[in-house]
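The chain below stands alone and is given in structure tokens; this is the form predicted alone.
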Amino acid sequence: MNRYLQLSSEVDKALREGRAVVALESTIISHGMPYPQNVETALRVEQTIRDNGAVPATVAVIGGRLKAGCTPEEIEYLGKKGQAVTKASRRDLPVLIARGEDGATTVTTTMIIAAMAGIKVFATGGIGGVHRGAQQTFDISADLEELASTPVMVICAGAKSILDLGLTLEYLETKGVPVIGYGTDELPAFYTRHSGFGVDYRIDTPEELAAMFQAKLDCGLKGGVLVTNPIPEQFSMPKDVIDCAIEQALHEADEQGIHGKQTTPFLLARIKDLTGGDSLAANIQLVLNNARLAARTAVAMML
């Protein structure tokens, strides 16, 4: 085991006993929501995973240690510290470790640490992807490269709808990453169930998801799998409302010179304000929905 990796006692025991474990990211705590909703949501997500038969492993970097499984006190710490915590991607890990600093893990770094720990399933809200205007800016999330190389199943509500969804799908196709629609033939668009873009395959049960991923591992095929799970119908936002908010937020980001790793937190915060908090409520519900599916899939992998 990597000498910088630290498992919580709960996660360590579950892995040793061959029980289902689901990884969770921590950027959603520090950068995705305001305090105290971020902490409340993180704990609800963990409980949802337990209620569905698996053990949660919230992933973070604390004091230079790669944590697979955070205590409630550590989640509270990350929630209160908020955006003062480094948003840690692959390039940041060596520096944070060497300096003994803290980092909230993105999809990329959560996948890396989950794979180190032997955790195969990871639940999140939405992945990063190809940003709008990437033809000029080359702004492409490291999440896509990680999906191409790290053997973890990522269950999400699609790529964040602030992105260029068509180019994101093209990039994943080039990298050989299967994009699965859970119970749908259409790529979900985070806040909404519909994007107008198709997925590679539709799968309708956790058992089939587990069998598909195990077949990939057994064949020694590189990289992960992206499972896109639509937000429940009752929490889905009208597409025209969210599209209007996204366009305004993108315009404001451009005016203010927001770029790089600051882009997504800025846009999500502005969209929350522009929708009167509706987007935050939808975000919470889609994460809980993904946690349920991830736990059931992880349990099916153990059968």
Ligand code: PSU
Second form
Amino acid sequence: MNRYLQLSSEVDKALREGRAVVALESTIISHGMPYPQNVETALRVEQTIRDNGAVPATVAVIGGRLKAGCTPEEIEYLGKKGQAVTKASRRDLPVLIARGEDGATTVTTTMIIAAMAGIKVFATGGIGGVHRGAQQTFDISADLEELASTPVMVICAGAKSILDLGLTLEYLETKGVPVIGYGTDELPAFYTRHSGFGVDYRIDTPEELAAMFQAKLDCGLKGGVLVTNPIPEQFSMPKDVIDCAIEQALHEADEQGIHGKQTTPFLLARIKDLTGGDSLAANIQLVLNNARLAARTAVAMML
Ligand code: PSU
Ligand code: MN
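What would you give as the form predicted in complex with this ligand, now that the form predicted alone is on the page?
Expanding to the full complex; the earlier chain stays at the top.
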């Protein structure tokens, strides 16, 4: 095992016993939601995973160690420190390790560390993708390249239309990443169930998700799969409200010259403020919904 990797005793035991484990990211805690809702949500997500028969492994970099499994104290620490924690993507890991620093893991680094630990299923809210205007800015999230190369199933609620969803799907197609709709033929758009874009395949059960991913692993096809799970109807937001907030946030980011790794956290925070907290409530519900599906799928993978 990699000398920098540190499993929590619970995760270590579960993996040794061949029990289902689900990875969770920490950028959603530090940069994706405000304190204290971020910490409350992270702990509720862990409980949801347990309630559905799997063991949660919240992933983070703490003191230069790659953690698969954080304690509630570590989650509180990351949540309280918020945006002051380094948002750690693939390029950041070597420096954080060498300096013994902390980092909140994005989808990219959560996949990397999950794969190192032998965890196959990962639940989150939304993934990064091709940003609108990427033709000029080249702003394409490292998450897409990671999905192309690292064997982890990522279960999310689709992507926000802060991104160019059409180009994001084109990129994933080029890289050979299957995009699955869970119980739907349409790519969900995070806060809403509809985007107008189709997915590659619709799958309706955790068992079939597990069989599909197992087939990919058995064939040695590199990379992961992306499962998009629509937000439950009763928690979804009115499309015009969310579209309006997204347009406004994009306009402000442009005006203020926001770029690079700040772009996504800036947009997420502005959308939350502009929708007066309604988007936060929706965000929490969709993450819980993804945790439930991820736990059931991880359990099905062990059968
Ligand atoms: N999208 C969301 N919520 C998030 C993120 C994206 O709806 O919390 C976070 C995830 O950690 C994702 C990262 O991996 O932002 C992508 O950042 P970037 O666009 O800089 O690659
Ligand atoms: Mn980017």
